[in-house]
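For reference, the chain that follows is the form predicted on its own, supplied as structure tokens.
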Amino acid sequence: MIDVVVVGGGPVGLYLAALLLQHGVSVRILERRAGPNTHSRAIGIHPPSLEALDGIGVASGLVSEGVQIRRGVAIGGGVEVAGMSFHTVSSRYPFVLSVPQARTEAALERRVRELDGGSLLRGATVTGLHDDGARVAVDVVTANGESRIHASLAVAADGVRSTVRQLLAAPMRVKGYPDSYVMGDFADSTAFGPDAALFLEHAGIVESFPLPGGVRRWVARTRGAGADVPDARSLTGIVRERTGVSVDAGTNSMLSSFGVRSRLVTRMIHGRTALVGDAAHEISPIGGQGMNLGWLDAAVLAPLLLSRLAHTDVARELQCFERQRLQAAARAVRQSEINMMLGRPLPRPLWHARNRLIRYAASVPAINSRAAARFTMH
């Protein structure tokens, strides 16, 4: 019997893995996937996940190839609204980092790897969970057919759409928005080299954020109820008309579209198991909270997950855990909700008026630090 098996070897669930593995835990992650992601959704690593990662040792090798976003600035009809320093809300990282998902889980796993070589089974469906109070017993198929895997403590990590949590029948409060986007990365044609640019324009907002490799990520919002097919000339088309930049269609490296919603558990702690990540909270991508909420979600459990296999009591630990962990997601929603509210279509006065209310509260110091605070989960 194992002491931890982790579903999921995305992020959230190989950067948990690692830090057990690093105190000799036994863990074994169930991937569905075969092959590693290549596609990129999420690509800002926030100051305090950052400090998260240090701890399992990949934080400086992320740091060395990324982009380091020390400084954003919001438009509005070709004039800068107002500006954003993040000097002041980390002594040690003072930027939110930008770099592919795809690069962050490959160094994730490269480190779980180098700690246990046979942790990570891939191609791994879970299809059932079972908790008998003394352990817990997954059932998998693999390739080579159906097994069970019997651990004493299990974590869910198996993104928006997790098994687990279906498994568990987990409760769930879930809000509908009707915002959609559509994002794309690139060939960066701008002159804001690793700064972001919000275009704050009366149709719809455009952001903008640098990548490695002289490449540049849009994301505009669209007027449609759900999700837009995406399309790089229609996005180069929209950014083009809002902000007056242009962007080559023929270097599109990504595309992708999205619609919003919020999703929360009413409890992370089942038994057993835990959820973490967004098998426990789905949060509007805008903003880019997913996934370092994840992180901070196992950071802070996995302590807890190690006293329980010393069969040290945890139970009001673990309950003040689930309580903290999904305050934090709840504002995170809030956050996100304003971010999406700031970026809607106005009529041309109303747009004038919150422009120039967004530049008052920008002059002001001490609002501007907090709103840094709060776009870096600080």
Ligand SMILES: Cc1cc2nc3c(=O)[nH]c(=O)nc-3n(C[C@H](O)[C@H](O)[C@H](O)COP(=O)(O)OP(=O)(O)OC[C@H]3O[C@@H](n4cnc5c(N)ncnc54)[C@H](O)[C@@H]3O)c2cc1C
Second form
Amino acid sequence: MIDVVVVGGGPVGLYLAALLLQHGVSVRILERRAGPNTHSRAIGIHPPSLEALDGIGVASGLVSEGVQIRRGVAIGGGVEVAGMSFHTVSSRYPFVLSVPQARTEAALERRVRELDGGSLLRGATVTGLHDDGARVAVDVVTANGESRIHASLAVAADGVRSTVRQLLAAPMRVKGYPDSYVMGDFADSTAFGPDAALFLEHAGIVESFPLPGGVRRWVARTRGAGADVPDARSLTGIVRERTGVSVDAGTNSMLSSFGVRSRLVTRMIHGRTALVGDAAHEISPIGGQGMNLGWLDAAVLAPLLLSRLAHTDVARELQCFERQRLQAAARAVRQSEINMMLGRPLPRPLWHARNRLIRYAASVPAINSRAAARFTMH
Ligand SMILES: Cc1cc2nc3c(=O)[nH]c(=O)nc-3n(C[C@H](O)[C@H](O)[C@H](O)COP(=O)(O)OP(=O)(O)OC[C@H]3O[C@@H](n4cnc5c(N)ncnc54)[C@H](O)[C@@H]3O)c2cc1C
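Moving from the form predicted on its own to the form predicted together with the named molecule:
Once more the chain from above appears, this time first in line as the rest of the complex follows.
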């Protein structure tokens, strides 16, 4: 029997598995995808996550691969509205690290394989989960057919459409938003260097972040409801129209569009199974918090799993874990709602007034550093 079965080998499942493997625990990660993820969804790794990733020995490699965003600038109508430095948010990592999610996952997978070459099972889809109070049995479908894996404990890190969450019939609070966005990665044609830039325009926000290799991500709020069909030329058209920046559509290397909703489970612990990451909380990508939140769930959960495996009663600690992590997720939802509100189109007079207010607030050092802390999940 395995100690812990982890459903889902995304960033959260891989990180948790590495933490547990470092303590000599037997782990099996069941991942539906046959090969690694190549899509760069999340790019921002916040300072608390870098501290956590350092605990499994992958932070320094990622830091050397990524771009250190030490400053963000807000621009409106061609003038700087506000600047924000991250130098006070952490003494060790005074920046948000920008790395494509696929590269982050590759670093985590390398670490997992170093610790136990056989722990990650790809092409393995979980279809059933049974908890008899003493152990968990997980049904898995692979190319070789169906099988059942037994484990002392299970962790579901199987993403927003979590199969395990559905099998547990875990209740959720769901909220929809009227916002939709298109995003794409292009050759960097700006002079922003390693800075992030937010264009607070009356037609809707445009965000711009550096990526390694002279690439920049552009995210624009669109007027459609839900996800639009993404198109590199229409995105570069929106960027030029709203910001005056010319981006070469021919250099596009990633394109995606998305609508937004939030979903929070009401409980993360279900008998011998825990829900973490997007399986427990879906947060709007605007603000870049989802992956970070999942890692921090895993960092708090791992020692409790180790105690459970050692037959220590941690019922109260698990309740505390659940309460604290759901509060953190609710805070992240509120932060993303503020970010999305700031990005909505506004009539010109209101837009002028809003940007003046932001300029004033950002000029107050206490407010500025508080906002920097919120943006970096401190
Ligand atoms: C456009 C976009 C931009 C984003 N930007 C950021 C950002 O900058 N910063 C940030 O922190 N977050 C960001 N996010 C959110 C981030 O991508 C997610 O929060 C993160 O991927 C969640 O990790 P996870 O491991 O919980 O789930 P996932 O990454 O979804 O991984 C779940 C894994 O489980 C596997 N799986 C699913 N079902 C099964 C099954 N039945 N059996 C076996 N395996 C299964 C899947 O194949 C997948 O590999 C962004 C999201 C989007 C959509």
